[in-house]
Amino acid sequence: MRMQLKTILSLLLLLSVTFAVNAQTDKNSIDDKQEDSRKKVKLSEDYQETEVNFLLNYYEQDGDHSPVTGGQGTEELTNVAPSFVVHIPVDSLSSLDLNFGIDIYSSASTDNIDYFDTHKSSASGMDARAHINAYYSHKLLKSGNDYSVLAGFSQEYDVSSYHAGGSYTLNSKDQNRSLTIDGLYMNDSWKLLYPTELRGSSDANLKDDVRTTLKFGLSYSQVINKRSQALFSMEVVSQSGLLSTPFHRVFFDDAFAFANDKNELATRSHIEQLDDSRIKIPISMRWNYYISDFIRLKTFYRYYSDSWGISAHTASVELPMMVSPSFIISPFARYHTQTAADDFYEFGQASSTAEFYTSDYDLSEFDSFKVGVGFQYSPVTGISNFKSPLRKGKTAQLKSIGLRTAYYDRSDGLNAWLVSLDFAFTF
């Protein structure tokens, strides 16, 4: 792992130096054109506006390899997630962003925590997660550099989480190059909810109920020329504590012959056991190329490796096209492939002598792809204007409406639909 980290750091440094000699000053983008037009319209107005985005996300999935029932059984899940993102300009150099909302989900697989009970309570059939995050950023007047701090909290039935972090960005004088260092600390406190047939048994003995995550990141962005921009990033993520999920079941090889016999399976159930330490290293690259004034090519590639034995490659491409000055269509596609974790076993394949074992197919070998399209309607003068409820004598505006939808398919049979609506207001 130490040699791997050293190689990655060397690669990132080499790429940074290579691109540092190619800096030019011109910028060109579909987003820039829309924003420039909007600024011309508002040139004589007070431009310190509060922006509010109302997002409504819908997600549904289905599959047949739920880890709650040991790698077999329904993974059906639906999630509705309304949220608000509020951008508040504090002054000409500082801004505050708030993001808050709630996830309301119904999960048939989570409902199977009491899979072997004759009279199921269905207590976990529907649940909710509330979250709030705050992000403050400031530009230093003398140096032109930026720093930011962030913090957040979330709460659901069995997990309470908080996080805090920050970043510092060094910008070149012409603003065409930047180097950002960031860090994040996360703490998840779990209520240990075991499968009902194992509660009170010697198997229900996970040592910890807290998961700690530390992340350090380094990224470098570069405007290469008038049409091309790139960003390179690397992260080192360290996790420790409770990395198993207490209600995930595993069935050893002595249960394989009883796959359809619930009475027998109930006596052969075990709780997922995973190493309490994990190091993740993702490195990624983004490259945007402006094919014309109306079409942009956005690409992304990431290589991922961790100490549990997973390595993965992810690539995506998106093609935003300006159909008119007010309307953009963005088709996109993403492909992902990964190897399995060393301790992953399909249903009924784990040995009782193994130290660690899981049947969570998120840690299995699989390929997946996602395809979709986004639409954004954003007239230069806004969609509609109305009296601002926040600022006396001022006009608020519905600035844009966005819709994004996608289909996801995984080689183990899991598939999902995603739909997202975005209403952007200024006050």
Second form
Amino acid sequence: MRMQLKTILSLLLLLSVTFAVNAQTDKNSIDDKQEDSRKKVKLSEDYQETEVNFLLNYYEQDGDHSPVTGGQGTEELTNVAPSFVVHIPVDSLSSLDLNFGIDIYSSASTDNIDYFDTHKSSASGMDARAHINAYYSHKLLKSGNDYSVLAGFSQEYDVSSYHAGGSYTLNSKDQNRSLTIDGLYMNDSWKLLYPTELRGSSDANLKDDVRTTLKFGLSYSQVINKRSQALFSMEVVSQSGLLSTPFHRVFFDDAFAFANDKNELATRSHIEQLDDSRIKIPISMRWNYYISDFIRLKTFYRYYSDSWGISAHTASVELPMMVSPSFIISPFARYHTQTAADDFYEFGQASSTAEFYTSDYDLSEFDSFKVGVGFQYSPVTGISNFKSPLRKGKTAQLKSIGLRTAYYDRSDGLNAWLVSLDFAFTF
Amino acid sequence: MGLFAVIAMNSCVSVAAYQKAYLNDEEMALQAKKLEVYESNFQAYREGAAGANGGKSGGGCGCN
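Here we have the form predicted alone; I need the corresponding form predicted together with the partner chain.
So here's everything in the complex, that chain up top.
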């Protein structure tokens, strides 16, 4: 772990030094200056135009390893998530983005928090999560650098959360390189909801009800040539407090013989216990290549390692194709593989002497594969125009419609399907 | 990845603003699209390894 961190930091230091050296030798060409002034004029013309995206997502999944019932049992879930993203140009250099929405979900496994009292066979555990986020960004005229601040809040039945953060970006004068440092603080407060058969027992005594997350990120983007650019990034994420879920059950090896005997299982369940600190280090790279006017290549790779023993590789590729000037089809595929957390046990495998234990298959060893396609329709003149409800005498426009659908398959048997829609308006 | 980074850095050429027509194409952006947020969100829940391209941005346990 220490060696990996050292290697990662050395790589990022090398990138930073390269950036600094290159930035000092940059000279603005006449063309750059002309482009800059064009950009400024464009910004001052456009800054009053507010963009609104209405997004809608439907997600469903099924599997047979629910952690709520100790690593066996249905994981059926459906989620509908409408949200709005509003982009408001404050002036020619600043903008404010507001994002608010709601997730409405029905989950068979959360319905099984009371599994041993009133077991239900269908997904009837309903809940909703509301969230709002604000993001302000500003370009510094003198240096050409950017900074941003963000904050957000979300609320659902048993978790309320807030987060705040910011970033600073150094841009090279020719806009061919940029280096961003960012930080984020997140706080999740939990209402400790234990499995019904354990409520009031000494086993149901988790010491924390708050989870804090601190994230620092460093990213570097680089134009490679006229057709290609890349982004390298690294995050260090530190989490502490309640990192387990209060209503996740674990069954020790004494329950293995009673997998289908609810009366026996009811007396042998335990609450998931996990270490109260975790360090995560993901490093990633994006590389995009403009193959031709018809097709582009977008790639992503990530290596991940954490202090719980999980390491992972993720790679994805997307090929946006311009079927016509206003219509794009983008097939994509993604592969992920990860090792299990040290404290992961399948149903009935954990020993009572273990300090930490979980049967959450999200922390198990598996491969996953996602495949899907995106569509975007965005005619130059917009899809339709109508009277702006925000500005008198002005026309609003439905600019584009996007659709993205994907199928996800995990090697432990979980599979999911989702579809998302994006309606983009300008006012 | 480190090797790719070094090769990429060494093969970089200076590209002037007027030469960036391809790079400024919407599909060439190095950030994820708005629609992709839902995918990175569920992947952050369903995969113990999350980060760098999204992740949980606050609450929501996604417990199931």
